[in-house]
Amino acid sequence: MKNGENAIRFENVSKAFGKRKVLDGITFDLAAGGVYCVLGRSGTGKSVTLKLMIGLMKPDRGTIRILDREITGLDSRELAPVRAKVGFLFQYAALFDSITVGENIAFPLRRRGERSDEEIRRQVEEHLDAVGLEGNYDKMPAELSGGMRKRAGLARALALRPSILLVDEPSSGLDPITAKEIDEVLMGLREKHGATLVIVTHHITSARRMADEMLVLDNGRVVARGAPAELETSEVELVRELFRAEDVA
């Protein structure tokens, strides 16, 4: 997929949990190769939007296209080739605690059918190097700091060299210095691999640092969208609050 073509498209997508409507007929498209940060108050559907993109949830209404494939009606088997092109970094990395860091990253490679242990190790060590974790293959996840666990989760998300990388709250629980380091790793990977990045974050400083465009959700809708410099002068009160929060932090 070439830069400028749509990597992701939501059309009239709604999602509710019981009587609570989280997304209310949202429509947007994201061009390939861009970095998009999704912001908003807690509970406004940011993480739900990511899970819809990878088929972990189904919308109640509307259609979702990922890499020009409509995914809303697909079952798990049919979703597999789409998911192979989409990496997902969960908020808390979601590493398997009972196996080493290296084997965590090797897991998707083994599921894909890679047979050579030597080749798998070579690929895993390459991914560890890319996120600044060289030499940590044989460590257990419990031996890593919070920032290192995030890096390991990112390496696993990148194992299949995805066209799209979805990232849920990369700076959550991290100190400002480590959060900035994670931002720099993400941007470096974007420059190297050209993947489309969709990043859910509450951290406006990180969003300003990384985003080509921000999407702001409120009451189930996209209430603002644009480059960080454009949104600095937004008349939308929530956007103004987000930027004021950065000044206070």
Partner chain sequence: MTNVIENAGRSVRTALAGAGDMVVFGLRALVSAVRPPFELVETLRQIQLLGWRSLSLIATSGLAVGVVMSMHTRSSLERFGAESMIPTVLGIAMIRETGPLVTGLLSSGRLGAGIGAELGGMRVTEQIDALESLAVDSFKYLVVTRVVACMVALPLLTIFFNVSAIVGGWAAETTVSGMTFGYYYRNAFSNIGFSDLIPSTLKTVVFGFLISSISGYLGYNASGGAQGVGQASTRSVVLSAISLIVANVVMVKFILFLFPS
Given for the second form:
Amino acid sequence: MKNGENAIRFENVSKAFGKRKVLDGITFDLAAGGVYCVLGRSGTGKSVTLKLMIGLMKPDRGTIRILDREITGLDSRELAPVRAKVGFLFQYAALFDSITVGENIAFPLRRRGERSDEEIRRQVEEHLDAVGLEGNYDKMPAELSGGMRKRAGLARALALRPSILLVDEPSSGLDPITAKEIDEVLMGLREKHGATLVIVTHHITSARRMADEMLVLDNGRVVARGAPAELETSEVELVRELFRAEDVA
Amino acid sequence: MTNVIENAGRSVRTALAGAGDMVVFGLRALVSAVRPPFELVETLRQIQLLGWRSLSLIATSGLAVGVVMSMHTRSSLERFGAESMIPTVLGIAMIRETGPLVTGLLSSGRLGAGIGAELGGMRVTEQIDALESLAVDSFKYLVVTRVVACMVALPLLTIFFNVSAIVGGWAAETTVSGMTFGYYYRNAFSNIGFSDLIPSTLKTVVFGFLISSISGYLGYNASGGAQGVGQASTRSVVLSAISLIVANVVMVKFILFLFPS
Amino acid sequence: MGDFKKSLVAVFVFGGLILFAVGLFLIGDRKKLFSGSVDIYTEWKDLGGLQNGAIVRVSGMTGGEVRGIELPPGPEQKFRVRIRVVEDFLAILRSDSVAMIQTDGVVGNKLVEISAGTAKGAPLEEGSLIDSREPFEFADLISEASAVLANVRQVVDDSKGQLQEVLDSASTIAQKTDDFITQVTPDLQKAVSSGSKVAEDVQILTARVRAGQGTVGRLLNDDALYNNARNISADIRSSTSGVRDMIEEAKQREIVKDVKNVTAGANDVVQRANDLLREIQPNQGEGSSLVRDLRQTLFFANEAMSDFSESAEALKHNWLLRGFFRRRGFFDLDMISVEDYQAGARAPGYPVKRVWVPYHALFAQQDDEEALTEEGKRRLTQAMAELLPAAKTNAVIVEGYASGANRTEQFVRSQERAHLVREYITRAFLLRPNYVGIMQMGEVQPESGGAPWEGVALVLFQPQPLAPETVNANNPQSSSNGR
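Output the structure of the form predicted together with its partner chain; the preceding block shows the form predicted alone.
Below is the entire complex, every chain and molecule, led by the chain shown above.
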């Protein structure tokens, strides 16, 4: 995937829960290889946008294309090849808590059809190293701290070397120092893999640190989009509020 | 007044819709179970978790139920001087009805709550989404495997329950009358036909299906954090126990219709 | 999933399946799903709830099942029942075998019991029709028992009148009838003691019924039935107390001192008594002596009582009253297989006294059949001497042992032996027939090795605790004790 091609494309996508419209005909393109931060108030559909990208939710209207493949209307099995190229880091990591950390990361490898236990072990150790969790293969998820869990979740999301990585609130529930560490791991990965990153956050500082482009959502629409430097001078009320909030923090 | 009626109407509609969803969910699990790909390893793992791990519970309960039933049977048969009928009566009671039903109810507690809570927990901590994101058909991987495992495990557990109940009954009897085990089990089976043993054991396959599909449905569709998980678990036990008892009535009627004794 | 967990699954799944298969096997085995069998027919007016598939027992051993029931074509006709029995049983089934419908315990299903035939009957073949007995009813038994007891009373009353007259006359004629009375008293006492035991049984029975315990009480709420039973017991009591009065009377008159006259006039007394008897019973033929007449009377009384015993035997099979009889030491040997009997299922923990009598001392071959010899009777008397007097009040089981080519032959021969011995000791020692059971043990190898044991063993079961001991009379199994 070369830079400049579209990795993700939303066209006129709407999604409502009961009477509450979360997305209201939203349209945007995200070019491959970039780092995008999606910002907005709580409950403005940031996480929903992310889940639509991997088919965990279906839009009410509109079309979504991932890596030039239309995914609206695909069932679980048809989605599988697309999902194999997209990694997802969940807000609380969502590690399978009945198996060890190592087995969590080995899980996608095994599902892909990897047979050799040694090969799996080797790859898992490599991924654990990459996120700074070496030596935690046999720990259960419950034994890890929040930050370590998030790293393990990241290692699992990257196990199949996806070309798109979706990240839901990387810093939520973490102290600022740990949150910064996670951000650094993400940036390091970007440099190593060159994957497209879509990061949902309400943490403007980390967004500014990482993002090539920022998208601000409000009332189910994209109200502002641009590089962090451009948005600093934005006329949009919400964007100004967001940047002010950072100053206070 | 109109509000009350409207509310009542709405809750009936919700309940019916929920029941309909549940039926569709269960049937989908059955259809999916016979369609490849088969999650064989995970199914075996579930048989181990749901079946083998329930064995001690089932065997202990079986022993206890056997002992208690034997004591009750003795006290009533003694009045007719028909102590020699104790094994026969116990054998019939266990194999025809008590064994399957008690195993079913115990399992709806042990397995229903387990499945409801586990899947509910996975749902609210996004583990199910995580599975999907890893290109795994979570329904097949989580629900179908458990449904199949329960349908396999329940009849087996029933058999173990019956065996331990007969052993327990003998243990209670031999302390009183010194009856030998050989005499006991031969008499326990003396009035039982194939039509007693086979249908009543196989009907627990339906129990297994009910328990796993109901608790699977409630867990898989749980929402609302820890509270939602607790609710899914509780409702799994209640609903699967009730449906099991009702289904049992229907099946007993049906079995008696097919095999009039 | 590790290998260990996989093997747990395997243990769980295959363990369950194996246990299930064992269950199926137990059922299949009981249903006798093997080929060598024949169908015979019998007919009943009233099936009493008998159903297709019911178990069939031949002489107490499970050996087939009911394979079909045809409805009677008309109101005066009977149900025709097709019975499948294992071919091997044809060795003991004959045209005079009788089929009965019985109940297998409380919740038990109805089953068919076929008795072994006698040597006189013709062998059965496929499609043969055998006789049947209509299902037993409790009310029938009561009426039967009441008729029997009326007979007993009449016989006893008659003999009482006769005796009184005889005794009165004898005292006036001979004055000293010591000899006579000492001759008669033991027989009378026997009669009295059996009579009063029958009365006691019936009394306990009626008391239990009157107390209305459990289902029995509800079933017998019928006043007529209840009164009937009470009358029976009163009848017996009055008749036996009549006999007892008579004995008392006889004893008082026995206070006679002069023995010389007795010996001198003994012949005279007998002669006079003969004359007297002729006077009292003019229809009696010439030459009948007083003693013979008395013996005959007592024989009738005895017979009447054993009739009652048979009815009591039937009653014992009735599940309502089974417990009552069991507590009094009666056991339904039909219900116990030889293996269970050997394992002590009949009366676990009961002290047992066993006397062995070998075959060669007992029987001789007579017209293809075994019969008791005089030597055999002497040996049985010797053996009984060890068991008496406890054998009068406790259950005695005659175990028959016989070798043979196959199980059926062993079964039949050991049963015949036990039967002959039972018949003899019951008669000779005036044992109550329902206290004496038989158990056909078949072929049993002595523990010490060697040829299978042939003969019988008399076994005394005592309800009271007793230091267990084995009485050895030519015992080949010196180490066996209450097997």
